[in-house]
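The chain below stands alone and is given as structure tokens, in the form predicted on its own.
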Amino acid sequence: MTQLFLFNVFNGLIIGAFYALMALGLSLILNLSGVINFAHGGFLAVGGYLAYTLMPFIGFWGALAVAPLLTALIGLLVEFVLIRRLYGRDPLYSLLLTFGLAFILEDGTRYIWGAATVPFDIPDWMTTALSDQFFFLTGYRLFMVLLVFAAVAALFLLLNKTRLGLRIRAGSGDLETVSALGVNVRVLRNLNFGLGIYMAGLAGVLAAGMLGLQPTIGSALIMPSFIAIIVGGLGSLPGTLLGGLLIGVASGVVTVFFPSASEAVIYVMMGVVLLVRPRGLLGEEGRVQ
């Protein structure tokens, strides 16, 4: 029972983890652009298909480093064709147009890469457990977890320690007063959709590992992110990465005792911390209005 109780909260560590990936990038473009992305699952799974055509020339490790960087790329093309467009605009244009650019991303990988399962091969060692007791924790889920939190330690130096980091953090507070000040909120708009697009691309090679490679692998990981924001409050980038590492421990401890409530539990959560506090864990007053 000890071992199955370790074994689903490690897991839902790891998925956590994966939901804090995704929710800081949705919480990022959310935070100063306005837009709520829901095309950022598919982002996820451009980058890992991007990770598996790129690994039989550059290997895992130099897909690892590519694959989200061309992810990026793609989220600044994107930003810069159709999202700027709707800047000022109702939200609701914004998110009907990634709404639409999601089925169009999860349906141009299935168009190119098929809709079956396709294998990610990562390196032999990684997969084996580093304990015979523990069996359940091996070299590439340890990897994993380690790499989500140095890339979420890089982000938060980048916001806190950079010039480019400090505009974003002025933008998302007051973006009027530091297009006022002279900064081009154009160009930071971009780079910063293009850093939250990154984020989702790290989560997609990442993901491809350990859940498998498919067109949809994004959408089943989309909504908790979203919950995961909602949870640790509108604004607050440290309250979202503790959503999303909440959502997904308590999905694992729920699955030893009630299998069949561990999705839901995501969305108890939710409602109970909305009762109890509107503006979420560690959300900003006012934020939601």
Given for the second form:
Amino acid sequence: MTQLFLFNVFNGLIIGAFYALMALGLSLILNLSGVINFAHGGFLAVGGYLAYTLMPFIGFWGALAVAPLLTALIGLLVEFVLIRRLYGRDPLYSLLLTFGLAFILEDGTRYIWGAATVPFDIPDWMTTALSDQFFFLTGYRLFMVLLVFAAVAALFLLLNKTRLGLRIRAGSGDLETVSALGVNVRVLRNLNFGLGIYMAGLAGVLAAGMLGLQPTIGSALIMPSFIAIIVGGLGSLPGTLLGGLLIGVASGVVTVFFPSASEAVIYVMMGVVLLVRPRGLLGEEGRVQ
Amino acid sequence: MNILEVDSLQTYYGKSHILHGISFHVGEGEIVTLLGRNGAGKTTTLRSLMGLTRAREGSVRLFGADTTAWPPYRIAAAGVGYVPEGRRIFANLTVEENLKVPLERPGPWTPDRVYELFPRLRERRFNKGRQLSGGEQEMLAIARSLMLNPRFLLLDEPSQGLAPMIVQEVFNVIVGMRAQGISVLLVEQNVRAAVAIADRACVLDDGRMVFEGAAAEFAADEARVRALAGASAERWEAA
Ligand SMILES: Nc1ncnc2c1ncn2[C@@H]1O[C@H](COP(=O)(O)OP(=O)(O)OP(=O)(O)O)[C@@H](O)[C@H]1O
Ligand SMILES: [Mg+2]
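Please give the other form, namely the form predicted together with the partner chain, since only the form predicted on its own has been shown so far.
What follows is the whole complex; the chain from before opens it.
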């Protein structure tokens, strides 16, 4: 029983780490540019497939390093060509655009790599369990959680210690004033979009190693990631992180006692948070809308 | 040479016509104060100069270049510091972080130098913007604009909501800017304090320039103050 419980908590933590990684990217883009990026899951799939294609040439570690960067590059391009045209307009436009983009990315990956799940080879030593008692704790799963936490830590360092990060945080509250202080906000939004997509790409490579790859790999993650943002509080990145981990672990725990409710619990949590604390767990006052 | 030359500027918010062809200038090393009652178009004028609300007609020349259609970041990068109405401090950033947001043009102003000017800010450098008092926020807004090492400073109602002693401190700093060769365009409701430090005064009414001349001349003409500066005339009397 303890084993089963731990197994599911750990599973929840992994899923939660993915939600958090996705949701942080979504949050960055939403906070600075006001765009709800429905195509985020599509970029995740692109990251995974790029790694899959690159792996025969540069190995797992090379692919892990390069594929998210390439995904981010595609993100920069997409922002430059399409998304930036819709800034300042009714949010409905960008919503429709990214919604369409999500289909394009999904069908594009299906066209190039096929609809069937393709296997994704990770180094052998990573696939074995670390101990008999904790059979679920493979090297890869542990590595994945650690890497996600490292990536999140690096993101928070960037946001708090670099000029780019400070400008992103400042611009999320008041972009106009940032521009009046001499910062090219077109470039700022472009880089910020790329940063968000980088995290989707990274999540894609890691998810591929655990689940294998198929074109719809991102769609299952996108709704919970939005919910993570709402639970954590709109506008708060620490909140987004907390929200992602919380709903991941909650669905893991519920799986132990009531497996069929493991998805519903996410929505129930959102409902409870919205009733008790409408601005989300760490949301700022006055940003409820 | 004039730092700023504004010619027949017309600015709209959507369909509402706000500035009806205003013209004025700011000379090198001058403090010019822009006065006018609530809603006269002072903030709109500064926004047009900064490229935040682009003028539909007329022209803005800064440091000799036509900047009418430039985006705000380019205007700032040319050396224009902007202290917006209401300060608009980045509330979720600390004082120190606020100072790192602007583009840093080369020049004498560094965070250390700014902390010497405003010791209060040094004491509060790890506090978030939202934890500052109104006076501290005003100091931070000025300090933030100085990080750009501006040649020209636009200030929108720096005295708003401040205690008289703090107003005096802020205005002393503005006079100090002029001494360092920074030209200043000062929008104010506090007419008495503004004309006391300004070289020249401009008065806007309903989007039109109705007075431009020496600050002392304007200060002497109390009837004019009463007629044109509207709400600020009451402060004039109260002060
Ligand atoms: N974003 C906007 N959209 C439409 N109209 C606006 C907008 N901002 C200001 N106005 C209008 O433009 C006119 C000039 O406003 P502005 O803010 O420039 O005046 P002001 O002289 O700065 O006044 P105050 O002393 O109150 O700050 C006012 O009638 C105001 O209602
Ligand atoms: Mg104003």
